[in-house]
Amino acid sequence: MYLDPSKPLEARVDDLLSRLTLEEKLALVHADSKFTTAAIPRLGIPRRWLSDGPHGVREDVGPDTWKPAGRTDDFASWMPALIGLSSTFNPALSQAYGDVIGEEALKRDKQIMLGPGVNIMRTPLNGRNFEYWGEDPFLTSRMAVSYIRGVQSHEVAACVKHFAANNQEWERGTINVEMDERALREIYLPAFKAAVQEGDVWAVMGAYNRFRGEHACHNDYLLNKVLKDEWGFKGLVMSDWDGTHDTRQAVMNGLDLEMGTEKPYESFYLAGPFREGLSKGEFPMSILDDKVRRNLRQMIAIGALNGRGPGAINTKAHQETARRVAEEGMVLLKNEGGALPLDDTKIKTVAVIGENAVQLQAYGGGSARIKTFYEITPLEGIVRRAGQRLNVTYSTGYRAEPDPDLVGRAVHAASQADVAIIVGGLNHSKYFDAEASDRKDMKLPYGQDELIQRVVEANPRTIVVLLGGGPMEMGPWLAKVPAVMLAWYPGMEGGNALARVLFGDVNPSGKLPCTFPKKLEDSPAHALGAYPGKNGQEVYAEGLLVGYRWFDTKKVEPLFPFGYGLSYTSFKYSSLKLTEGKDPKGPLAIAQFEIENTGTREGGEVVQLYVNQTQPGLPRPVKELKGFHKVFLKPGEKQQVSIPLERSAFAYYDPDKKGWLAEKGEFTILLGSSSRDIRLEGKFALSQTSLEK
């Protein structure tokens, strides 16, 4: 029966489970190489291959080492970093991105892709911020669910990670995180819950850190009580690599698949020691059977026992998706005097300056690195787009090893050009955007501040393009340059995308998924001295006030606010109507309004809907993102937009009642172009109080 796809999933799982020996069951709950679990040939169970890669399918390693396997068939498309995808505020595009990952994973015969990561940006310094979706749980949830659906539509399981409270790389394997229940439920868990209950994700990866004293990979509260009992998760929980530390906790506290422990495979906590505990009666056989069921569900659900499709890799469609994500994710931070877009009929020379104009970024950052087929650098993209019409020069300007002559040569090159484009920012070196280390500050490295100031003095028409995975300080030079473009890490088509945006073929429509503070001390965890922790303990003293919730509630002026991003055109918001939902199972309210492109270029706008409760029973942030909608309009075009507000848009978590409380009373609905640019406001009253567990 278990091989018959027409039979119900649970019936197939039960049938196969009944045929397994003890040794075969144990083989399914721990690794037999860096990224595999053992095959069971007599029952047609193939070797199960897992792969890193929120941004693409990682090259093969091992089998028993982290060194590359040296294959020639393990290339993959390199997609823009997830924080750039998040900046698109476009769930449909997120699903298309997931489609690329799933289809390429299928081609590479991977069963489980280790992504997306949905950890919240608590500090600008987290070395893995580039792999996540920013600071807001609602935006993260909506984008991650679409990504998961894309991946899993191709007979590949997604694995949402790192569950939970893994919000820094500093001491990640040992730090113990303490936070109040409201912060946990309202900020750090919503994206995981959405992944499970809406995305139907088949795997969840535990985090390295401890949470309330127990390691997250075998944490009874997180894995058993919340994930499996409360949320009804039926898939498997796997450890992060070397994230398992104790056999009894691994067995009893919800871990289903142990990966990457730094010891012989037979000595893994869920291998020999688990067998020994079973033989002594220390553990019930039912708990092993539950773990095996969860692994079998994943394998059967994706068709692993029946032969999956062929997949595809690096297709034209994949390249097009990579370029579209890069284009829609770029954020125009400043644009004075129409400095952008560049008009290649009115200029003759462009000086491109900066190591990041030529630096290859795909093969960096830790587990997110990709052995890509190709990577269009910013310089190459600019030359491809404008090199036949314009004279494009290049000067290094800065690099990791100081060279005082570089700045002088860059200044000279800029002085000889009509326009200078500095491509700077961060890279994937240690202490920047990289796994296993956090950034030391928000400053631009390698003397870039001085370079930018001297170049703009030599040529006032200087455009600054920043690559990176999180907030960066710009204080010394921001007022002096006319235009700043944030390109994140834009993937294999990044250079082409950047050139199309700079020269106006594409109108930028990205919005910041995180607040850019003026200085690090303005960020909540740093303002309160609550990062990086002391003596192995870290208390999330800021509670709910993460990101814009802190800046707006405490009235701290950011450098750039959450949701911010300029356009080459302009948009007018009007005619807000708030109506009560008619369907008892549907939204409680619907916000209807009109938006018009009042400029001269076609463009996209992300309308953001924030909710404020007038008199909450417990303290709440002054505003919380509860809806958004991206709309593309031609010049003069007007469109009516509707944004539904579910009950969850009004509710907060009440720890005493252990549930989500939506209180009777008045709410303000705020519609804007960013968290600090509110265009329309309206009042809505809930007629009754309700509690959901």
The other form holds:
Amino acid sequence: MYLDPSKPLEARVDDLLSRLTLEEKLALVHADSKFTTAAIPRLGIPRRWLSDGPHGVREDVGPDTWKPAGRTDDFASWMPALIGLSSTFNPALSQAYGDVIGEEALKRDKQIMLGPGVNIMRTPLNGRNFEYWGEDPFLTSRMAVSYIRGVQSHEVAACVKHFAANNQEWERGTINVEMDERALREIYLPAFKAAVQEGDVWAVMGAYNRFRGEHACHNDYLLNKVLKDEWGFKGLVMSDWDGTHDTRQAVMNGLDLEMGTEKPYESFYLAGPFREGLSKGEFPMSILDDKVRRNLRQMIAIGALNGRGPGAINTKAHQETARRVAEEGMVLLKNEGGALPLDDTKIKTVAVIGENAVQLQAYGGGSARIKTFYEITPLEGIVRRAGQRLNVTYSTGYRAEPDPDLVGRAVHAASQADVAIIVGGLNHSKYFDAEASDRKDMKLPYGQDELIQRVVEANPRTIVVLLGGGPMEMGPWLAKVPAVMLAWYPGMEGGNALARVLFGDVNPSGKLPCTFPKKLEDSPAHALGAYPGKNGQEVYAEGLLVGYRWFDTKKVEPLFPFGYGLSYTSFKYSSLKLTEGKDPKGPLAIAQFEIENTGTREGGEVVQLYVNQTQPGLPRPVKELKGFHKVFLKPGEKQQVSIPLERSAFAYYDPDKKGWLAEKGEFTILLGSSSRDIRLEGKFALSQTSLEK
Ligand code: BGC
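Could you please show the structure of the form predicted in complex with beta-D-glucopyranose (BGC), as a counterpart to the form predicted on its own just displayed?
In what comes next, the whole complex appears, and the chain from above leads the way.
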């Protein structure tokens, strides 16, 4: 019966559970190699493969080491980093991205993909910011849910991680995080909740850090109370690799699958020691059964017992999606005097400068690295796009080991060219965008500040392209250069995408999913001296005021605000109408307005809706993102947009009432092209107070 796909999932799970021996049950709750759990051939349960990560299917390692397995069939498509996907503000594209991940995972016979990570950007320095979606819980939720749906539409489970409060790499395995309940509920948990309740994600990975004194991988409050009891999560909780530390807590506090412990597999907490505790009657058998059920649910739900489809890898469609995400995720930060797009009929020589123009990025960053089929670098993309018409030169300009000659040669090359394009920023070396360490500051490394200034002195038509996974300081040179393009880590098609955006084949439409502060000390966790914690503990002193919530409420001027990004065209917003929702099950309000492309090029705009409550019962940030919509318009084209406002758009978490409170009274609805470029405003009055648990 458990093999019959026409039978209900729960009945199949119960049936299979009843056939398992104790040893077989135990085998399903811990690893038997770095990324697998054991097969149970007599019942047709295959070996279960898990794989990183968010940006593609990682190469195989192991079995008992982190070293590459040395296979020739473990290449994958390398997709743009999630921070760039987030910048698209396009959930449909996020779903298409998830589709690629799911289809390739199936081809590589992986059952669970270890992503997406949905930790919030609390500090610009987090070494893993590139793997996450920025600073806003609403944006992260919308994008992650779509990603998960994409992955899970291919007989593959997604695994949302790292639950919870894993917002820095510094002391990540030990740091104890303390924060108030409102910050937890309003900032750090929403994306996990949405992944569970809307994305129906089959797996959740615990975090390395401790939370309120207990390790997150076996944390009674987070896993038992919030995730399973309150949210009704039915799938499995796995540990992060080597994130399990205690048998009793692992058994009792909600962990269902132990991975990566640095011990022989039989000595894993959920192996030998668990068996011993069960035999002594220290743990009830029902607790093992619950863990096994959760594991079986995932396997049966994705069809792992019935033979899954073939999948596909690095198809034309995958390459196309990679390129579209890269194109739509690029953020035009500055563009003066029409410096961009470049017109290849009006220039003859382009001097490309900078190590990141040629640096391969795919195989870096830690667990998110990808053994990619190919990687089009920025230089290659520019040469492919414009090399036939234009003379493209290349000069290194800067590199990790200082070399004063490089600057001189780059300056000379720039002086000989019509346009200079500096491709700089960060990379995946330790202390930049890399797992297990944080950045040390927000500055550009390797003397790039000086290089940029010298080059722009030699050639005022200098375009700066930045790669990186988070905010970078630009103070020394920003005023001097006419154009800056932020490309994040744009994936295997990145160079092609960049060239298409620079030469105007594509109009940039990416928006920042995080604030770029002028300097690190402006950022809340740093302004308050909270980061990186003291004596193994970090108190999130800024509470709710993360990212733009802090900058706006405290009136701190950022370098670039959340939601910011320019276009080669312009948009006009008009005719806002706020109406009350009529359907009792539908949204409480609907914001309707018109948007028109008033420029000369086709382009996309991300309309952002922020909510402000005039007199909240508890203090609230001055604005919070509660809706967005991306529109693509031809020149002169006008469109009606409506954004629904659910009850959740008005509510905040009331820790005393332990629920989401939407208060009767006045709200201001702000519609803008960024969090600081509000184009339309309207008032809306909620007629009733309501509380939801
Ligand atoms: C990372 C996870 C990853 C796991 C397996 C850990 O170090 O924190 O994100 O999925 O390794 O590679």
